[in-house]
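Single chain ahead, by itself, as structure tokens, in the form predicted alone.
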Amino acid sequence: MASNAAVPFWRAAGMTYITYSNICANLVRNCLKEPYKTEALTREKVHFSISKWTDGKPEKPTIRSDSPED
């Protein structure tokens, strides 16, 4: 049975909540004045490692650094 309940606008626009929240966070960061803007932009970068597994043992991890500029 279909519901006539209100749908969040981000869902109606075909976005996920994560995409919507990332757009909002970028807008807020870009509205900040210095030095807060620079601090917020440096916290935005993400660093993580990826390990491939072979025969049940991890290989040497690869360090990745992703940021919106990439």
The other form holds:
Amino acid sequence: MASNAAVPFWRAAGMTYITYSNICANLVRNCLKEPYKTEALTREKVHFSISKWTDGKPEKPTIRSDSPED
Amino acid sequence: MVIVPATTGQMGVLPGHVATIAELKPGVLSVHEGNETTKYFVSSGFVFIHANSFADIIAVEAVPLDQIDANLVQKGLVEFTQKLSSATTDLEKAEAQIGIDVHSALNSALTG
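Alright, leaving the form predicted alone aside, put up the form predicted in complex with its partner chain.
All chains and molecules follow, beginning with the one already shown.
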């Protein structure tokens, strides 16, 4: 059964939807007027902690904190 | 009535619309209530139209049009058009093309 839509160009280049959507959102945020722009940049911040598990036990967690400039 | 920017084109949604899930492209979402229209720019996302005449819009960013700065949009359009011509890898070309698509959509939202 043939698909009824061509593959989007970003997927053909190896990008996932979530990456595409986040890039679009960042571009829109960068085109906002102040003060909306500074509020939007706070929405881009992420802060999370990761720990790898081996042999059923977690190793020491690392904290990752991204700034909006990526 | 709501008009959503689906990837397949502008889609009008009225009460009683068949249940649908549609992917959105960067564009203007307009909500028409009586004689009033409220417009938002959505960066991308989905619209879920349920059988009970409820619709959900899922978007990472949805901003009222008056929050958009026209100068930044023009600058961005020029910057990404330039990036597309100097892009080498597929990924760079895709990123530049996304930049062009989003900024052109922002531009037509402001001028349309």
